[in-house]
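Next comes just one chain, in structure tokens: the form predicted alone.
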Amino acid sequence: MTEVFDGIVVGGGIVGCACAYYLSERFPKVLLIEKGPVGGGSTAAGMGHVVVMDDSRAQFALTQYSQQLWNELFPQLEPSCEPRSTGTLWVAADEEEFSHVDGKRKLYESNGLRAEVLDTKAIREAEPHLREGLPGGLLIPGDSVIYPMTAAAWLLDQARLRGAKLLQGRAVVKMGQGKTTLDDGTTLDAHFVVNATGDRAQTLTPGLPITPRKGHLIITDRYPGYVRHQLVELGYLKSAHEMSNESVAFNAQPRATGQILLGSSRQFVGWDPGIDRNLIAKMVARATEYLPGIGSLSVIRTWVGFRATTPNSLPLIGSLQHDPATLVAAGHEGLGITTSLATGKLIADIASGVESKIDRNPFAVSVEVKS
């Protein structure tokens, strides 16, 4: 008799691991497919910024949710996961950012997290590397950091432990209708499936609102110290959500190893996998005119990722109209570190027809279904 599972998850990112940890929970025989190496992919080139973002109340939610999974998770993560509270420093670059600081503070605070206004005195003593004469910044210290790949790898291995099991090397050339057909010929049966494939997801699931967006990574030599906390451009949401060909903006994260990850940039340039060095040039540009000492820093290595990108920056997470055996779990830009736990904890109540904790309506999945 041909083994049927309750359900198959394609795609071994942190999204697609985070929704096999939590449907492991609920259902004894779930699936994993990834072709290549888990936690590879986009995963490999995410910052791995555990931040709860404002840009919409949809987003806000979805983050905050996320981060409050992240934090219960913590204690048990392998000290290779580098769990870090280091917070997140918003820094304004002249008087009419810092002039919405204070309300984006209130925002938080109104929702139950701490935020600290820092003037241009605290921000120095927080960040001496900073440049002087900043304004100042919002300081959100309950947000922290992982190391991306082996946080998804640790979330794989918890559900194999629950009896979830990884079919690896394996491509998924079909899906849907609770088949899933692989690059052998061979078509594997479940109640469900799940599209966790991230910037690939329309080619799986034609029709999905999704566009490869291109972004670069650029990490320094170690300099224990040098950065704190995790320091964002408060003009970062701007650029992170502009649809020009080409953006960048201030981000700079630092490591448990005491590297400094630099980010961010934004492509849209089709799936080019290629360094573009005049590119990298604009984000160490940019990263000077906050911490003007970074240019003279060791670089040891530049690489790029794809982001999966909607038109709302918001994911889609949830089952199709017209196949509710297929659910998606893709297009979460640049926030999926972030927002896998949440994506995965959805994913896992959709299957089960259970009610969530948040509000599922602004993930919803729509796809142009051409007759």
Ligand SMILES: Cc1cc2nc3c(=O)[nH]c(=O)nc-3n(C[C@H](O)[C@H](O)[C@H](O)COP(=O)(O)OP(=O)(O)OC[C@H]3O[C@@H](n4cnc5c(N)ncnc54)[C@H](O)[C@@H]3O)c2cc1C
The other form holds:
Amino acid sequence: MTEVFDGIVVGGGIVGCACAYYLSERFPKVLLIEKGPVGGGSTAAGMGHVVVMDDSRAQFALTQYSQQLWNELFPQLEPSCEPRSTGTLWVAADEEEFSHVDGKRKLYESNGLRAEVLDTKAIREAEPHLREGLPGGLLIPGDSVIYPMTAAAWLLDQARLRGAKLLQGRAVVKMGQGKTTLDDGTTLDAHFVVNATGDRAQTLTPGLPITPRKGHLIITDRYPGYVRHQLVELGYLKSAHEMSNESVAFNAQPRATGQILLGSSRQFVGWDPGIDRNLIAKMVARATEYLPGIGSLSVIRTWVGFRATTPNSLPLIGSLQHDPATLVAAGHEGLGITTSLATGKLIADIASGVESKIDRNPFAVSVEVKS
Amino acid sequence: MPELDRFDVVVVGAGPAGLAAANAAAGFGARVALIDENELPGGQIYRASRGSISASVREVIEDLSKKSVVRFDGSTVFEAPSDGVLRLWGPRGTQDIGYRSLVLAVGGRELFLPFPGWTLPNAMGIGGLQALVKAGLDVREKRVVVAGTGPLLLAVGAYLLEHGARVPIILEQAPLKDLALFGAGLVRYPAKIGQGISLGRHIATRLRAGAWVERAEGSRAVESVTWRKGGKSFQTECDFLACAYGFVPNVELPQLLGCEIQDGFVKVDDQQLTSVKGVFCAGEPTGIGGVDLSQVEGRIAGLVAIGQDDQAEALFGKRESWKRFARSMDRAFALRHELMELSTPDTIVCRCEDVRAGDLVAWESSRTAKLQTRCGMGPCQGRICGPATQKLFGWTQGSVRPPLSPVPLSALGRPLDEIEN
Amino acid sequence: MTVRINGKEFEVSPGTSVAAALLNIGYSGFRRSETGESRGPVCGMGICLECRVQIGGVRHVRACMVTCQDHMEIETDA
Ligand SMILES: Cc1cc2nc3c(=O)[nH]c(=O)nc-3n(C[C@H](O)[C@H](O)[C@H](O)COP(=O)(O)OP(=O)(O)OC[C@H]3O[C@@H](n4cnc5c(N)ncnc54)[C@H](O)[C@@H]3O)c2cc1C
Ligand SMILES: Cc1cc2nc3c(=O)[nH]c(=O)nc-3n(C[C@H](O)[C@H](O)[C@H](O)COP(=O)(O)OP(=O)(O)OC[C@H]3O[C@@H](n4cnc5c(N)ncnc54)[C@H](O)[C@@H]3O)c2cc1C
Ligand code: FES
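What would the structure be for the form predicted together with the named molecule, given that what you showed me was the form predicted alone?
After this comes the whole thing, all chains and molecules, with the earlier chain placed first.
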């Protein structure tokens, strides 16, 4: 059994599946290895907001590129992937926050994206359940929402239709120099191997600067129309960037089912899977500040997930300097559902030695990795 | 922040096991809390009827109020936020209560197996229909087909007749010879035999053993059922179908507390102690055994919870004999394989999300099925479809997360009470 | 004691649950399922969530777990 694969992708989260999707367009022999269910890691825990994020120029480019790719795929996606063009409504809590809205609008527009400033009246018309008297917000109509688990499975299904293979139920214990060792001792050969194991990527590629950052989510019963856009407080980026131990920001997503998915929290507590009730209480309080009536809605479940965080908040996408056969596609923090497709494209470009549509340098795995 | 109200013993569930536990513990002066989701205590079998407590437990409950038992009626334990603390949602909103010992007497629920038409209105559980009658449903002159398995079938058949329903047939899936065996087993248990006989006279003419519902038909609600016996199908018209296949334990709260689960039940030792320190479990969650076993288990748990180990030990023999009885019931009412093959691809399995049997065959576990089809993701969180898919596909059930049952978001909005030192 | 169901007044006897009251009046479907099927109570004990109705303006309330109160406003969806 000396089959040599063109490429092996380790990890069947949405990022690994997107890598397999684009790699299989260019290489006949692609194998994806997933130890558990496809899309069962962070992908199953996240919100599925496909959003162009302006926290840095590189992030903007990656998210915008990825959103274009999602838009291209939307017509083909299975209905179970629940693609919905909800847009994002960035909500200003006070005049101070509102004073930054126009600058944000200009930034989106200068990058060719639609953006619309809503005043106090317009924002209530757009979202009647928001608190009265909010100064306004910024509507980005191009953003959308998907259902991450089925979308990941769909990407992998397409890759398999093009000939990619799936090896499920086996964990990779070692990878490097084109060799991949499984937990049953088997070693597989490939021209390149992609580490797409999300918040666990540093176990297979020691030295990657990835830290898990825990997030809590709350989901309600069905209330169609209660919230119409993905609502995010303008303070969200501040909360996401603050490297403090704990932060909470208002984030409410209308699911295709009519349910409301409420975020968001960020905590550095390792991989502790427990639910922090006091943090949940803070999230509820935060949500109630913006949506005063939401307390009466029926909640059916709470859960946690882990974001793979990097020091500069950008994902690691590239090959190792000392081992070019090893590619990394990990560290997507709170944006991996959005940026999965662009990541897959970039990985496929690197593997086939072609230029990418966006600058790859900001994502390069430049840290010195000891092996 | 308010200080935590802490009890010596907290009992969750005010059915036979919980009442026995609360009574035993309070008998020795312990400060006891008794929590139940229903507006009045009694549990399933002694459920209050039209607003008044069942006669069978009235005395016990009056007794409790003379002792130091605080009742939390109409209160749902929806999470276990930290060691020694439970969180309730009830008439006073969200409340945290603390315990030194905890007795989980959370009971069981009916097992439903999907068949075509089982989602039609007026097709419900056996205990389900009985509970509704106790809550005021008028079944006079209504034609009710009772179907499924186990002693409840006969008990509810008789109950419905007493309440004026017409019960054309009672379908017991178990074959007759095993039922006869079960009857023989009853002789050894004097307390049970009375129950058995008084049922017998009412129902003998209506009972069909080795028979089961194949499907239910109707446009806006159930109008008839097609059932099978001896290789032939029959049709019977009805206004209600009461159909369930025995019980499954409510293990969600024990699971949330970290109690070890073995073969689907909460694992307990001789003293009804679970794998978690200070947490006892009694009644259906430890094994489906009926009211008498639940009571003696509850009593043992309540006694050990306050350190009366010797008193508890004196009850071990009694518990063993009820356990033998339970095992004979299990054998007599083992489910036939035909019941697992009733659904067609478009039969709904997950009622909350309308996931059909045909959508589920591709998946290897409840977790993948959940992620890809939403099976078990709805507001009942797999309470109904979980046990069904376990029987149908052998899937183990998924993880439990708070809230244990749906509560208003505001219920989660309260920070934890301060715990003194 | 009277309750209003979908805007109409009905007489109910005290101690009756909302679920039993609805069935007595002739509503067997309480809610619409995801694919539009009409559904009514199944478990009678708060577990299946099939009996959800709107009570006093609050949606998704389990009709089997609530006792009718005078002038209660109940709304079904099927
Ligand atoms: C609370 C929360 C909310 C979020 N909201 C959003 C949002 O709204 N929008 C957005 O774009 N992003 C969001 N995210 C981020 C997003 O979910 C993640 O960035 C994304 O899912 C990462 O995907 P992944 O494929 O890298 O990782 P994962 O989904 O974790 O996949 C990694 C896979 O690798 C497998 N694996 C690991 N080790 C091995 C091994 N040794 N061998 C074989 N397989 C292995 C795992 O089983 C897993 O399936 C959110 C995240 C969280 C936690
Ligand atoms: C957009 C979106 C919408 C959602 N909507 C709903 C919804 O409507 N209803 C709903 O219920 N859920 C919903 N979810 C939640 C989601 O499907 C899962 O429940 C989520 O992945 C996490 O849930 P959980 O942590 O409760 O665990 P689950 O996904 O239920 O299970 C966790 C699994 O991890 C395993 N595990 C945990 N720790 C370990 C360990 N240390 N070692 C080995 N195995 C371990 C467990 O055995 C278990 O199988 C939604 C998710 C998303 C992304
Ligand atoms: S009938 Fe099942 S919850 Fe009410």
